[in-house]
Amino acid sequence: MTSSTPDPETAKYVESTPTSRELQDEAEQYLPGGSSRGTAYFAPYPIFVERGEGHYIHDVDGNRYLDFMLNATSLIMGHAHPEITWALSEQAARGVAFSGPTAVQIRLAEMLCERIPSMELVRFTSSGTEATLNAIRVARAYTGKHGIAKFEGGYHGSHEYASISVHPAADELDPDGPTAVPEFPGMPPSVAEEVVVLPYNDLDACEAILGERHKGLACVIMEAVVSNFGYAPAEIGFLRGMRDLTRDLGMLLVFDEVQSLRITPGGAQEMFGVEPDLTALGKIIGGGMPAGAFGGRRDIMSLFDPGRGADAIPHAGTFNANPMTMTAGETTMRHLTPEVYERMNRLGGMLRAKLQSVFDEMDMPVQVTGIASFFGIHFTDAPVTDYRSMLAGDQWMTKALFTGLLNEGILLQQSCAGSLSTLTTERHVDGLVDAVRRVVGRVRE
């Protein structure tokens, strides 16, 4: 097989998606890469979606896919859920956006503050990127320090100070430990100078690095369940140690729970019993609409109170807390009872166990990561605990499995990670497991 000859899974994909290929060619005439969203692209071209229904999406070629990507985990109630679509249609008839506040934002804010242990006040944005940006901003204002610390491989949105050491290539990694690697060309050198990069799940190394650099650092931002690592959860002792360390060194601890709020009503901080100073949110709180939020301790969040006058941090946003997003979010959060979480998490545990059994039966070195309703597949024989152990996996096999599953009518994230929805059943779980067995069997041949 030459480099120009597609592998069998890719050839089958191309054969079954001719209209998507035509639309990709057309889109590239007007959009760089044919899209406005980098994660939507994959080689040779992405499927173009026509509609979503429940746990499935349908592409423009008439193919149906069991969707475990769920728009980057945000569609926790699936596609076109009747309660959400009805609520949105009712709100649209009254107006989709206003210059003034609406009562629904109070109701959603109350829900979040009641559910999330550390959240006393909350403020809405239109994306998770804006949520982490503003959490960092208020941490700097509150502490009077400029620098921040983040973890190697941690993704916290697309703003400058979060775009350090997110996806560094293996040859960019310093063997002596994490360093600040800009995510894209043209970033000002000062950005990397203000960001300290830490190794995940290594408390001793974090103590040494932060002990030396803490005087200039406003906060540490982190995920307790790391999306880039296949939703690998932190070791509980590490999380507790980071809570104590940041408090002792006079830094704020920021939890990025943009994705992990879906593991319990109060997110990872409720599950692990570790409370940060600030929390960033997104994804499920918008019920499928563009959404973000950030909140935490009252004394910190009060810096956004415009009644403070010149001392207040300005925070505008034309679509912040717009009634469409707030309505979809309220409808979704009311549906997410502890019983619903428990059922999804039970199925998530079942899925991870069955996937691991398949790979063990096939004598393949694979790590199945995840927690609650999250899962990730890594073709490596070493436990995945940080960015470098994740990167050591066989990336070719990951791509082959992703493409092969598309041919089986199943959509995952390109990293072969995903999440469950409230609509997931044991039948869906078994469908994914059986498809994985078939694809891996074909690829190994």
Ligand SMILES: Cc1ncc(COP(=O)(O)O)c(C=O)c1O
Given for the second form:
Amino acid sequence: MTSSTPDPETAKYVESTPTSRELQDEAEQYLPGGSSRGTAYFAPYPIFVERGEGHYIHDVDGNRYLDFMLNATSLIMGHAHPEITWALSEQAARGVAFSGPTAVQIRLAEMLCERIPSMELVRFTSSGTEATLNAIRVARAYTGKHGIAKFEGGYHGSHEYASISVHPAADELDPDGPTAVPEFPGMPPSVAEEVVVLPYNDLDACEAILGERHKGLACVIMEAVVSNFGYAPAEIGFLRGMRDLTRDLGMLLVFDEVQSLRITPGGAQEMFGVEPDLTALGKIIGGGMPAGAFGGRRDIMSLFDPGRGADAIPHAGTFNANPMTMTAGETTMRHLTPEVYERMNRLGGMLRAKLQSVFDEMDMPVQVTGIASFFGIHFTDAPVTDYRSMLAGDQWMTKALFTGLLNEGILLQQSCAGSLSTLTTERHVDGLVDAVRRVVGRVRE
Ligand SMILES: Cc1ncc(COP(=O)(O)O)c(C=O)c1O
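Could you output the structure for the form predicted together with the named molecule, given that the previous block was the form predicted alone?
Complete assembly follows, chain above in first position.
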């Protein structure tokens, strides 16, 4: 825990969260930094959660927060939704995990394949990390090439080959363009050698780089709506260009839709009309339970078919397709009709417009990004289109707004991005907009 003199918003936060502070001290005795998840920590210490209910979470000090973090966008139906808790308790009574398959995994797989345009076959995992890892693995097996390309600032989970140039610091950036920067010390240099890093939304640069390197590259992995950029969507011409380029150069195109499946029933590929070869999923498909999946073209995914004998790619996972996750996922997917998406996305548009007018009224250079039910706030005067324009935002203001909103009873992601849920109403939207106005007013003073 840091102990420097806090700013007024942090001081107020500390005053209202004494039990969380005590629990953080206790947690630090047994867990590094008191945590099992880097993103769950924020300075001076995170709130410890007592329970969640609908759009709200309650901390151990009795404070209530309107939750737009929603466990990193995964809780699209909010907390403890009665339909999901009922389905889970029914399943728990019948057993939580078996080594054999269950019928519910077929139902969820069928729904995903029917909704997602490019998905012919799908495999379940227990996390989005395993989903992108396996998508990359099968791309290598299919193409017979080892390297991969990803974008500067793109997050695809915590495995080795995804952990390149995710959050490079400003002083690590080569002004001439992206380079492979390892995310953690001790990474074998061979990993960075096998990962080519590309600049987002710059088709000419991608053509030049991939034109030179494609012979060693199995795939390009990318998000069409980039979570790390406050959910800035790709320019459509860029996305179409990447589709054509990868096809022409003999690489597979992998869409990471771990987050973006929440924008339409068929994800970003449906919204933009661009079909990848493979897609990685996670978050909402598990209805709040640990989840991931990857799938795509039948001829590629068939490489996992155990009927191929020794030729099949092995894919194990003790909790893959466990019936608790499958049941919560099925309940969620059934709930997410086109009308539900339409309503949530309309409120998302309203929120982004209202937030932008707050900053415009205050004459502040702020970019409100996002699409559908996603939003992001950046304290910068230039449009956010790639990692470097995102990094240009004022990080001090971002932290101040995040902490100030906690004091207003609102939880966002630490980057001041977030997402709506099926429970969000216009009242919640206005609550967030008014709180942002108050916090920014206070912080500017
Ligand atoms: C775009 C994206 N890909 C992959 C992952 C990894 O998913 P998980 O945390 O389930 O391993 C995440 C998680 O935040 C994500 O946002």
